[in-house]
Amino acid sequence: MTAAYVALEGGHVLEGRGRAPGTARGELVFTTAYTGYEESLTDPSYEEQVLAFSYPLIGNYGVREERFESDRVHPRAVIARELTEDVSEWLADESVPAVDHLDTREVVTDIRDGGAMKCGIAVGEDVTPEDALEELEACKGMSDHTEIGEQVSVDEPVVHGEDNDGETVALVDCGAKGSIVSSLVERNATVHVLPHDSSVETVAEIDPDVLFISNGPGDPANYEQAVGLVEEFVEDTPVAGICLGQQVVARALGGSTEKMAFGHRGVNQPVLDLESGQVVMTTQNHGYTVAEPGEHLEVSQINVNDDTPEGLDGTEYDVLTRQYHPEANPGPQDTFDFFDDVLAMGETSPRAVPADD
């Protein structure tokens, strides 16, 4: 059995099955997702994480690209209690170190616990405890990746449904998971996918109906460009934002985000409609939160959980964001409906409707 150890920046040092070679370094989080274990891997929020799956077992209906959202594997590791061979194989092929045969419910318990913690795992033939260890040590003289939209964001503009006929979206891709540019293609948008560092230049020479800022890994603070396009644009065309989306938005009109003690990650999470009372399921995945959402928005929905919002509208311009995945794959399909409210602003707002003669 090839060896494999996972160094917690607690203090313990747990010992499994190695199914992929390698060694990494990472921020150690959990998923509570019992299906789309494909798409959660493929997720670029995952980027520069070591993703552990509560639920046993993974793997137990194949790997298909189909069901991709990006085009590689991004967290650093993944833990298991037991990866099949096709997910194992796959981890190996994408260089990504895997390890099951551990206690998941232990890990999760210290992450709920401690919070999300830094950890070093080696896994191979001939690895020992230190060199988990080692890898655990560097991962500690890390500080936070500032640049780290530039490992989930496309390299030059690219168009999607130019045959459309529908709102133009531009679209900050700050790591955004594919089923947001599918829901918004489906329903006739073409859809601009931009560098997460864009300038206002480019956005404007475009000339979309709805700005709209996508999820991705890491502090929103991170993300001073989206942030500024936000600002620049909010006053006359419509905003929305997913995920990290609705953090950087909050920070462009007002308001703070925090840090979470270990996020929201699965596709279980309840969330209330404060206007409807409805309380819908989503798919969730982050680490950082809206705090205050300052004086140009309000809070519409809320986690059931632990009250963090899960929705913001605007109070004076056309905003519309969620905290969690509306494309939701794999996930409960209750909040497909925002695409069409976030197209619809861009069919009524004051600029997309031609002034009378």
Second form
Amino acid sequence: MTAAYVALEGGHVLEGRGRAPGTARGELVFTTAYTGYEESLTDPSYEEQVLAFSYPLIGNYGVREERFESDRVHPRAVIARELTEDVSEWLADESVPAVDHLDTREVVTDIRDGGAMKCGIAVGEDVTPEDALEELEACKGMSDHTEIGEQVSVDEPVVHGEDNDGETVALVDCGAKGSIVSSLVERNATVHVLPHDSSVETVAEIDPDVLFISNGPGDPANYEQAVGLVEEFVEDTPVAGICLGQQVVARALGGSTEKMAFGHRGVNQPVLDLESGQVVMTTQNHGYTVAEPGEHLEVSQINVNDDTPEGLDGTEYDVLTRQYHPEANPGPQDTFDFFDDVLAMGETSPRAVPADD
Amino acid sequence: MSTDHQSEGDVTGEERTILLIGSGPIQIGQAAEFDYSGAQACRALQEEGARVVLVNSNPATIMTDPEMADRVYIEPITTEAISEIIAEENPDGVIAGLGGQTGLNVTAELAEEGVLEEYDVEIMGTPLETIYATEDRDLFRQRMEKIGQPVPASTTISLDEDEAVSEMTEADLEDRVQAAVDEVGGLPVIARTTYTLGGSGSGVVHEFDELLRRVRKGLRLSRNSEVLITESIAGWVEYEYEVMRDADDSCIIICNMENIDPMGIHTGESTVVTPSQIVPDEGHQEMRTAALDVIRELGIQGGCNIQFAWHDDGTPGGEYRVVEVNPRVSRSSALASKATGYPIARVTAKVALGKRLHEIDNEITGETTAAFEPAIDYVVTKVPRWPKDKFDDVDFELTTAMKSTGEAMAIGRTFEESLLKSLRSTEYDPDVDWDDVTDEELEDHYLERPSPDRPYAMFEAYERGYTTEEVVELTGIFEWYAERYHRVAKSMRAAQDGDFTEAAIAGHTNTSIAATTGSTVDTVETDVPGRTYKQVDTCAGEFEAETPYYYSARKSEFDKGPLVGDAAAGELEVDRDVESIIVVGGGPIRIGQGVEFDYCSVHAVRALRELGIDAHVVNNNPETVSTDYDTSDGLFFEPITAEEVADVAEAADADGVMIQFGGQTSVNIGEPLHDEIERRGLDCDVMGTSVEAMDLAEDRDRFNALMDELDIAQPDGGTATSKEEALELAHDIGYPVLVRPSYVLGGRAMEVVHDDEELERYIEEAVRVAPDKPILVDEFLADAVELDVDAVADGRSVLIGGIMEHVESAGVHSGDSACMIPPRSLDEETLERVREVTEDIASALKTRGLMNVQLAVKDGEVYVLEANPRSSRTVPFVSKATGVPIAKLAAKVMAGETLESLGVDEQIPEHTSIKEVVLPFDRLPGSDPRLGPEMKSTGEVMGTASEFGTAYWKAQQASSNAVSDGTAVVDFDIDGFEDHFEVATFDDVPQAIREGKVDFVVSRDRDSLEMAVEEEIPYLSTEASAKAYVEGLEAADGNLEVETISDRPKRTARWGTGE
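The form predicted in complex with the partner chain is what I want next, because the block you gave corresponds to the form predicted on its own; please supply it.
Zooming out: every chain and molecule, the one shown earlier first.
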């Protein structure tokens, strides 16, 4: 059997069963979703992280490309109580180390109590606990990955739904999930997926009906160019954002963001719409959150568990953002109408909206 | 937190009176789950300041405890009785969705009869139209089509109002059935009657003639004269989604449940896993969205359940059909609640009052609200428990109709662990010697044909070298699951070869590994990973949980040897420093061991907590109050074995274990638990009456000797270990004699035999007598009056809870006999002797806690039939009739109190209470419906009134056996029926019954009775019950005497003392 070691911040080393070889390091986070492992593993927001599944059995219904959210596995390594052959072979092919037969419930409660932590992993025939500790030693914090946008964004603009005759969306790719693009394209939009550091000119040339900031990994402070784009266009162009996109928009409009203890990752996060009083279930994957929305934005939706902002509306500009993932995949489909609302913003020319709308 | 978002409006229950209707007796298809949901709802409503009026006919429930609601009525669940309660209590609203199909039906009838309108009673939560829309299949289809949800092709065969099935010509019926079959795409089809419990009378039908027969019967039985014919989607995977919705349209899924057995087997009969394992996220989310859309369309408020069929059609998400909606809390809701920690009944009750989900706290985490979807980080498996051992004549092939009486649930970190724990929890042992089963029989009878034995047959198949492909082909069970059965089988093979680790991780106990491999527990224990405890927290660890709800799990292979201290305790948050006691529960509901033992367990827990002692529960029945998250200080969802209970005792550092309250299940672990505690050197006692005394009471020869010593009469009898010995004994005693195997529950395989031939047949066919399996041969006391006594002893004095007189005479199992309290045919002298005998036995057995004595009185002599120093099934009935909580007193006495210090008096009720049983024959085609020495009843009801006749009649009403006019067949020589019925004779009684010419049968003729069962008409099978029934009929038109149990008069007096 292949040996496997997981070194946790503080130096504690766990022994497990190696399922895919290699060494890796990253911030250790957990998701509580029990389905959707293919979608999660291909979600670019997990870049530079080690993903632990709190659900013990992962890989039960195989691996199919149709269910991928991007073209590769993003977590640096994967931890579960039990991985099936299908999923471990896939991870091995992708050179992503994987470990199982660990007490993942203990790992999860450690993260809950101690916050998202650095970890190092070593899997292979001859690896030792020291190998894992060495990885841990070299592990950086999430906010220190200043160039993370480069790793997950497209290099060149890519257009989807070219033949559609609906709105034109400029999607700033900070690590966008495929389902965001397809949700827009399905609604007849033409989506220009742009590198995260695109210039104002690039966007201006597209002259989009909506400027859309995607989800992505890490600290929104590391996406200065995207922040700049929002600042530049918000007065004339409706702006939307998902997840990191919401944080980028908030930073652009005078708000602030902060790191959470261990974030929200799962498919059961309850969100209350403050206007309707309705609660919906959402998919989330974020370790940072909007602390203060700033004077140009108001909080329209909050997390029922911890009151963190889940939706922001512009008070004077056309802005609509979500901290959660309305595109689902994985997770509940309760909030697909967000995309309708976003595109509706783009239909009309900029409104002169009263602040209390 | 959530309090920030409280709505402004008044959504509390303050000053509102709410009527809660229970589900009546335990029956197949409706077990203890509604006691759990009703009890939880009572608490929830009272928390909101509502005044709760509760009615249920089942005395064995926690919900009918006087302190559970403001007003508690144990009355028949009939519109007549409930109308009187409504007139008396003037409720503002009634919650219909918490009392199962029974509660729902009676609420619908109350509305139809105009009672609710007359008294201005609002139906709270889900509206009636919704209930109709879900129960009328055509209406349901239309609603589903309207919102674009796919349903299986389906059509209804129904009668017009002026039509009767008996008047239809055969050709007419055939035409209609053929048209229906064509409409859904041909045979096979599923035929289903609407408005029935647990899918009674429904099933996959392959033959046209069979279908005709079913339709004819269904049309007659259905409340709305309808039979539904549906496209068979046999082979698809069946899912259930538990949904919760509030009045503001917030709507969540509590969990989904995946049936391992493919579509075509009732979900109550299927092995069920939570959460789903094999459906991809996209398929799951599609069904989740469909569930929400459907529930919104129907306007359901509170908890409900929706069933889907799904298969992998090659698309990323697969394909599904909406099968049906249960617009109420159900058995599945109980399972979902226990599987996730989400209190569905509690939230349903609050939603019915108008609260919104995010305004209701999640008591388990203490920091989240009810507006969330539980995240699970374990695997839950439910396995049903069937009464296979009680009904030799019944075919236990699993179908769309339920036959199981109860279920066990287990939690593990892997499917294998969860499955094996669950199978173990059912305490079912297939009566099969696999060595005698050929491959062909294994395939045809055990793998292809779904039965209670199938999981074991799958292990056997793998043992024989079958491949997963073959097993999947034969069983239709999804490959992922079959593979894991294979792993279990492989792990046992490895254990045989000396590697115990895999078997332990797969979920076997050290004890069973040692037993199968010929090793010792000490050896196995040091070689395998130990168990530690994990929390069930609703959130997969995301939040710190406050409520102590636990399951055990083995560590993985990197941790060998037993865990001690903190490592063993894992996530336990129990206080190891205070005095704590474990109450061992009763496991799944089965015949002979029903909800009454959960009642006893819960009372024991409450009594201990009243004394300031921490009380932990070990149990595995998801339907019960004892496994509710706030019943105990520590809830351990575990199989009940000595090893696993000792693990809990060790991890929680408990001071004692109580095994008296959980029926035979808990009593059976007494001795091994005692030994295991000693082996580990734990400072923990098996409390109350000693294991040794319990054993003495069950050992026939030692008990006989003791009775002789005490000068207490017993029927002549003895133990035989061979046929010759049995015959010799029978000759000595003289026929008829009562024969039974020793050490059995609920009189299994007990019979009265009248001659050598019958005795020999009994020995050859019914039991295999052997030196290690002796049988008991006893004098049969014909025409004796039988008694039950429940008492509590503390070593110094004895408190008699009540003396009950059986309505049935000797020869009918005490658990199947109607009985009354107080007795009416005994003189003072006899009662005094009964007391004396009870006290003498209690003292001789050094009883600490409960004791049940069964006695027979013949010609003035009091005989002891049996004495059991533990809780009995009559304990709750006695407590409800007398108001004396004997189970609580017993627990307190066991914990060291004395009866004197507790200051309680015996109470003798002025009214007569009748306990009547409910029998499952309608669910078990082919079973013998005659009462006899073998117990067959599943549940009980109670009727109370100032006179015997009225009380008996109320009990008949409550057990749906009351009929007071029409045509009767009376085979016994008993007068009185002719005053109420047209008493008729027929050449062919069964045929007459089938033709609908008979309304009531009083007979011992098996064919007539089986037909009565099939046609669902009331019947009696014994002379004693017939005589009592005549008295009941005389009182049938009188006042019902509806009254709360607390208001019924009692006097403080000691039983059998003339005081």
